[in-house]
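Taking the form predicted on its own, here's one chain by itself in structure tokens.
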Amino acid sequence: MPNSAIANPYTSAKEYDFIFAGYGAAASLVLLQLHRKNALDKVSILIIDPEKKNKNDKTFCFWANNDDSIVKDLKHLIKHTWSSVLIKNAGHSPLAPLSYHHISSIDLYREVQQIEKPNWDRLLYPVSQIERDQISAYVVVNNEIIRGKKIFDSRTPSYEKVSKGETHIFQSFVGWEIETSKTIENPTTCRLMDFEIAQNNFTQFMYVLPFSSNKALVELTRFGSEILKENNAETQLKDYIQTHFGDFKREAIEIGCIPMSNAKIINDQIKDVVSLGARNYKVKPSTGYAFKNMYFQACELVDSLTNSKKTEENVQHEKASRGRFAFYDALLLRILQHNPQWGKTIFQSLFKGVEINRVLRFLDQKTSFYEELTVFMKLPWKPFISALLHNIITSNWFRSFLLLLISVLLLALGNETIIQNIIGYGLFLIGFITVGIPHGAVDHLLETGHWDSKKTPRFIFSYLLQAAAMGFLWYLFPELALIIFLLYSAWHFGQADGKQWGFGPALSLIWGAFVLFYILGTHLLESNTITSIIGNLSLPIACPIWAVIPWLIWSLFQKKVAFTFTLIWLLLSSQLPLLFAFGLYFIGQHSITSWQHISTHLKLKHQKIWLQALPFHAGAWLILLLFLYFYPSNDRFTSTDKSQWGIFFIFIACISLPHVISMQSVYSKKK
């Protein structure tokens, strides 16, 4: 079938009852659960995976009570069980009433193969696309469309760009199955985390899972941004095995990588398509454990299918976990990424200071808050406090909350008092120097990302020409210039805020117009004093303070914390002088937001951008001084003490026009 058919699928494409896009542990567990419910006899099934799954490619381990359903259902697949663990410097720790169980992936795959029926098909291709049209959901495989009444998607997940407060690292490992020359003591005891190896600026440890008195799986595991390679692991594995077990013979190699991430998975919600396994957030971010989560998802899913419940009831599982355990995971992930030297101390303190069953319940997210406090008391505080402070400072809501506190402070200092003016104008000046002007001084980088000896001079000339044209327009037709300035300011404010808050184009424009009108309209007397000076115009009506309330209600309903804080400080800023209210928004909200968007667009660090902006930043201040000195004056600019502020806003309007035009390259770029 040609590629063009993908956009307009044939209605005659073959349809299956169930399609499994990916055939790993998650899909296998769903199929086994369907078999237990006798739900496979009358359904057609298609399994799609580029690998045949005819070899042992993974080791699945989990802890559970012997009477738990996962043990009962998978008992015949459990190859090895350990009743205790060996913790370095803490001795043997019995796991009772729990046990640690091991299942080989090949045994799981073979179990599924044994229940295959004539109405099952397999395709050894990758699935390139899963979509839905007006007929049904379908997969695209090798440019062919295949329809399914239910599609189970367990392909390797892709993650969105890591945002603030999120971390994306890996648990990578290389394991050797060995036969030892000397007897392994206590083969019913496993070593979960032995950190007595070289860390090499990572968090690394050894696993030892004895299979018998002379056979074991010895695995080197790394938590970190850099994936462990087989050649890097070889020396450490060899040294460790010879030290603990003497001479050995290697029988098999296991190499793998598991995402440890709290970033959002790129996963469209499509009717009759259910995500499984890692694609459905079943990998615990801080440990990489997933098998039990996949088993319980399979049980829930099959119960809903066999009880004729709608598949949409499973959508609630297709999102990252929230709550206190997600918060704990976020802190640990940040430490493992940015301060991996703390990993060894943290895990050793955890296993040495806390009873092993409590640790495992904690990892299963089954502990009470009081139990969690007893766990935290045994851990080093410094790395967690550092991670907590960083997460708070980089949270989406923190800047809005800080602006709220500044608004409260300025209000508390009293209106037009000396101390309010000192702090208010001081913050205003610092803000303009650090980010207000600099965020528009990097426009020459937006196209190429660097100084281009051919393009940049032409760009600067064009930039200055546009600014001069705006200044000339203002001199000739101030009313028209003011109207144009207000229009492109509303447009530009809406673009920047809309990208931050996730608004569409229409809502962004409405918001930009509103926020500009709100700031000016709640300070009508001050605003009209300045607009009459610079444009011979006045706002016809005041904006009521309560106009922000509908936005606030909508924000609370949408659970947009950062936006809610923004609306609250905007509400408070209506009681501050105009210049302070405008400064809070222009610097604290708009300029910093635009700066972040520029940094993302250029893929450069903030410090490097600021340094590259410095010559143009200094030039802007020089132009401002010249502008204030030479801009033609008339009666409008001498009739009030606001005249200098009027000239200042004309200057802002002149340099804003080319900046708004330049920023189109940032905001028009497709996501």
Ligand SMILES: Cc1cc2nc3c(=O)[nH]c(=O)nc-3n(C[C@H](O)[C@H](O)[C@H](O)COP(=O)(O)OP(=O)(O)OC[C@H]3O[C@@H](n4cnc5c(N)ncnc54)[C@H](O)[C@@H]3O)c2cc1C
Second form
Amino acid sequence: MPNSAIANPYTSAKEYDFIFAGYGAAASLVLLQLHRKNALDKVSILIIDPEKKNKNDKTFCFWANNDDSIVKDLKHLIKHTWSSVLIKNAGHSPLAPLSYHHISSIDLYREVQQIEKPNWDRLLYPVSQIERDQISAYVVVNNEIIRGKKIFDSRTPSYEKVSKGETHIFQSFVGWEIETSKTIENPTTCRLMDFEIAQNNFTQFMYVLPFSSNKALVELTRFGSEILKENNAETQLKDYIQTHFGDFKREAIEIGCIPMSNAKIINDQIKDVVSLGARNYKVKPSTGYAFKNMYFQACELVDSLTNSKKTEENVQHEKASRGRFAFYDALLLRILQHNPQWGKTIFQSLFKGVEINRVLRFLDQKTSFYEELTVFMKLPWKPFISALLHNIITSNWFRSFLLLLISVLLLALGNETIIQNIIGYGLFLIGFITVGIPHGAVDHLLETGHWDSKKTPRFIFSYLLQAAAMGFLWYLFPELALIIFLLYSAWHFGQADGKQWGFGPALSLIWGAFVLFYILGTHLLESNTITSIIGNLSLPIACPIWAVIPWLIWSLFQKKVAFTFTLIWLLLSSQLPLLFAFGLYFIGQHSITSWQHISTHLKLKHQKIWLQALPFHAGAWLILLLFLYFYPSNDRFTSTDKSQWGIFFIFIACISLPHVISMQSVYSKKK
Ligand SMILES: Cc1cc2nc3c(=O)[nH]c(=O)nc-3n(C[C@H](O)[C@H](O)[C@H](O)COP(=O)(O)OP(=O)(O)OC[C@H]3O[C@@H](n4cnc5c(N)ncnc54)[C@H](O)[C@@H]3O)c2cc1C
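Please move on to the form predicted in complex with this ligand, as the form predicted on its own is already shown.
Let's see the whole complex now, leading with the same chain.
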């Protein structure tokens, strides 16, 4: 056969109506729901999972009303139901109208396997990739391409590195199914979160789910960064069981680990690919419960598939981390990670002080804000206040908010008063020394991340050469130099801010040009005094202070809090002297943002970068002094204050050019 006749794997690939990548709980619930709606007969289905799913690997528990659809739909799978809970220190609490239900994973898997139809295929391999081309979405299995009209992706998720304000810890557990010699009292009562065990600097507790008067699942659970190992759990489980139930026989073991995370799940958004279960943020970060959420997702999904409605978009991390419940989860996760010793007190106070049904509704995110306040009143305040302060300080809007406060303070101090000048120039100087100049003094590290005896001296030489070239340009053609300076400043400001606020390249450039024009144009007289000294040019028109309003409206619609605060302080800074407005932007916004990008790029701590920048930073000040002293004066440069500022800006322009060029390579590499 000639080569040209070899089948193209992309066009000859087999196609299914539905492909399930992953055949765990979420996929099973969707398949059951499709079966319930008689939607399986006419569709071809491919299920791909390296696991056979013939073991009982999980115990799914959830609370629900007896007449809730989840209980009705899954009644035949529910193995046990408990009508009350026993919580140490809080006592015995009936759950009515709720009950706590238990489904063994193997029953769920078997149920789906029983409904398997001849038009279903199964592959016991991992899916290595899910993609889309101009024809359709497809999976790659064993280097083979298989197309799907809809692909349901429930492969175990991976998470991105945690960002500021995020936490990634684990709920790990080791459970023993036991047969006891002593009769278990009240087998219709389960024990949740019994903290009366050694904490060993963790947050850990026991669950007891009695299955009969002499059988139970006893589970040691830990919340935290360190995963509970089977051998570490053994002594505690043995002691606990013997204390509460006497002699026992171990019949089975359940070992598991659920990420308790509000970090971003690595997942591409691909048309006709629907993420399910844990991969679609269905695990509640602070509890690890997911089963009910997955059931509801299955119902909604099948409803839209069978009614030809648009299927729900995959949950985006931004959405999953928005809202007050995500905020509560974030606080608790932070406490559990950094102060696990508080876990016991928090959960005991919660169950002791708040009626169990309210606690469960709170965990279901169904409470009103007022009810949540009554819950918080019962909790210890100290760890939450400290987690809250930490979250505020590290939140992405805090810096903009602080800049807003500084603008208000400077404005309140009146124009050109002594105190305003001391605070304004004081902050300007501190900012310049701590981050303004240093953020441009690490450019030599950007390429290699360290001092490279071959590359770095060459880099520094070429850096100084570019700066000197700019200096000559200012001397010879000040108008041209000024225009070039304004252009690359706008480009560079837009690049840094655009990355911070998630703008595309065009919007970044528009924003960079706008912010520069806004600061200069709302201070027309002062700006023109300087630009005419340094570049023989004046801005032809003033910028109206309201020009920021359209951006403000847009940012409110986009719910970009940090950007909104920035626009408000920019608006206020139009009423401050030019240098203060420029300092607020250049140091408070631009330099700190760039510094953060540099720190991420170099994967180094701030202190280390600052120390590495020190020699170049000191060198920059030295060049500034030389510049102020030696820069050839002509009739534009008299000895007035303004002319000194003019020389200062020429210096900034000279050292900015090579900096903008170096950072450009960082930003384009990042892309
Ligand atoms: C031990 C344990 C107990 C839990 N108990 C509860 C509980 O009581 N209540 C509750 O609400 N939640 C519970 N959860 C949380 C949650 O309900 C479960 O994690 C649930 O299984 C998540 O469903 P899923 O379909 O997203 O993932 P899974 O059920 O884990 O299914 C994912 C499937 O994808 C497969 N897979 C992975 N990689 C690939 C690949 N590359 N290609 C193809 N297939 C792949 C895996 O083999 C697996 O079968 C528990 C979790 C664990 C780990």
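The structure presented is a predicted model; accordingly, all values stated were derived computationally and were not measured. Numbering follows the first chain given and starts at 1. We call the rigid core the largest set of C-alpha positions that still match within 1.5 Å between the two forms.
A summary of the domain motion between these two forms places the hinge between the two rigid parts at 392, out of the options 121, 392, 614, 351.
When the larger rigid part is held fixed by C-alpha fitting, the smaller one turns through 14 degrees between these two forms.
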